[in-house]
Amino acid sequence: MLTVSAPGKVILFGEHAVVYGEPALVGAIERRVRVRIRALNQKVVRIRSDATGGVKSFSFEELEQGEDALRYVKRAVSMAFEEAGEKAGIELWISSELPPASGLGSSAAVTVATLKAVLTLLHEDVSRKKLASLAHRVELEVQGSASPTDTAAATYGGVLMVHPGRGIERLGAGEGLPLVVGNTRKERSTKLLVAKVRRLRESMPEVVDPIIGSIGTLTREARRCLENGELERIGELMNINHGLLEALGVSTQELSHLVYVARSAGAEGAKLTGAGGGGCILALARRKHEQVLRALGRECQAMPAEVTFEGVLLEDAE
C-alpha cells in the first residue's frame, strides 16, 4: 500500500489583477489531499472517496467517459497509464482536508497526488517538473482552461510568484506563515466573477485600471516583505488588498463580515482569497491565532492553514 499527499493553496495577493498582467502571490497550505493505492488482480480501477461516498469501479475504457465528481481522478489515472506505457488494476482511497469547490485547490491536489501514486505503483519515476506538467494537462482537459498555478503549488509547495505570460517563480520565503481560513461554503463561479470585473473595467477604465495597478504594486511589496520577514506589514497589505477587491465588486457581505471578525479577534490582516463571490477568506494570525480561529469558527467553517514548503509527498509504502 502506498500513500501520497499533496497540499492545497491560497492566493495571498493579486487575484483578479493577475488577469491583466499583474503578478500574484500563491502559497501552498498544510491542508492535504491523500491518496492511498494498491494493486488489484482485476482489470478495473476502483475508487473510494470521502467526498462521493461508497466505492465506484471503472473499466480502463470508462476512465475517459463521464463528467462525474471523480473526473479529475479518472483522467489522472488514465494519464498516468499513458505516461507509464502500461495499465494495471488498482484501488484508490481518497481523503481530503480541503473543502471542495472552495477555491483552495482541491482538484489540483487530488490530481497531483493521484498521478504520483499511480506512477509510483507502476515504478515510473518522473521529475516534479514533469509531474506538474502532467497535472496541468489533466486540469486543462477536464476544465477546458486552467492556470498552471494550482498544480505547481500542489507539486512543489512553498510560495509562488506568478508572472502572467512569463512563468512561475518559487520563492524561498514564507514557510510557516500562520494563516487561518474561513470558508463560507458558498460556491461561486470564477468565470462569472472575472467577467464582472472585465465589464466594470470596460465601462470605467480610468477608475478600474489604477485599482488593478495598485493591486500589482502591493503584491510586489508583499513579496519584498515576505523575503525580509516583515509580517506586520504583510497584514496591512492584506487589509488594503481586500479593500481594493471590494472596490472591484467581488466581495460579498458575508466575506467582508468574516474579514472584520478576524481583524477584531486580533488578526494582523485579513482578505478574501480567490475569485470572491463566496468561497473563503484568509487571515494572518500570529499573536492571537487561537482567538482568530475560535472567532471565525463561530461564524463559518474555520481551519488553520499555515504555508508549507512540502509539496507532493510519498508518505509511506507498505
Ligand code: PMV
Contents of the next structure:
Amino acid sequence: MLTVSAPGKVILFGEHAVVYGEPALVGAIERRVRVRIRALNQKVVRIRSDATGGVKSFSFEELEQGEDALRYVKRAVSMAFEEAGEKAGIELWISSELPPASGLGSSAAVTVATLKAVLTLLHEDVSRKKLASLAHRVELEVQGSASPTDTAAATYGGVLMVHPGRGIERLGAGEGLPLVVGNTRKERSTKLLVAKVRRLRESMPEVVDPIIGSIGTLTREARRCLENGELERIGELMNINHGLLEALGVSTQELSHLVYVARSAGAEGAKLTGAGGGGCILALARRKHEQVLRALGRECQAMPAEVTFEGVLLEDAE
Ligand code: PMV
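Switching conditions: you have the form predicted on its own, so give me the form predicted in complex with this ligand.
Then the entire complex follows, led off by the chain already shown.
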C-alpha cells in the first residue's frame, strides 16, 4: 500500500487581471487530497472516493469514457499507464480536505496525487517537471482549457508568480502564511465569470482597463511585501484587491459579507479568491487567527489554510 498526497491552492492576488496579461500570485495550501493505492490481481481499476461515496470498478477501456465525478482520476490513471508503458489492476482510495468546485484546486490535487501514486506503484520515477506537465495535460483533456497554475501548485507547493505567456516563477517566500478560507459552498462557473468581466471590459475599456492595471500593480507590490515579510501591508493589499474585484462585478453580497466578517474579527486583510460569484473568500489572520476562524465558522464553512512548501508527497509505502 502506498499513500500520496498533494495540496490545493488559493489565488492570493490577481485573479481576472491575469486573463489580460497581468501577473497573479498563487499559494499552495496545507489542505490536501490523499490517494492510497494497492495492486490487484484482476485487470480492473477500482476507485473508492469519500466525495462520491461507494466504490466503482472500471475496465482499462472504460477509463477513457464518461463525464462523471471521477473523470480526473480515471484520466490520470490512463495517462500514468501510457507514461509507464504498462497497465495494471489497481485499487485507489481518494480522500480530500478540499471542497470541490470552489476554486481551491481540488481537481489539480487529485490529478497530481493519482498520477504520482500509479507511476510509483509501476516503479516509474518521473521528475516533478514531468509530473506537472502530465497533470496539466489531464486537466486540458478533461476541461478543454486549463491554466498550468493549479497543477504546478499541487506538484511543487509554495508560492507561484504567474506571468501570463511567460511562465510560472516559484518564489521562496510565503511559507506558513496564516490564511483562513471561508467557503460559501456555492459552486460557480469560472468560465461564466471570466465572460462577465470580458463583456464589462468590452463595453467600457477606458473604465475597466485601469482597474485591471491596478490589480497588476498591487500584485507586484504584494510579491515584494511577501519577500520582505510585510504582513500588515499584504493584508491592506488584499482589501484593495477585493474592492477592485467588486468593481469588476465578480463579488456577491455573501462573499463581501464574509470579507467584512473576517475583517471585523481582526483579520489583517480579506478578499474573495478565485473567480468569485460563489466559492471562497480568503483572510490573512495572524494576530486574531482563532477569532477569525470562529467568526467565519458561524457564517460559512471556515478552515485554516496555511501556505505550504510541501508539494506532492509520498507519505508512506508499506
Ligand atoms: O476560480 P479559480 O480558482 O479556478 O480561478 C479563476 C481565476 C481567473 O483568473 C478568474 C480565471 C483564470 O483562468 O485565470
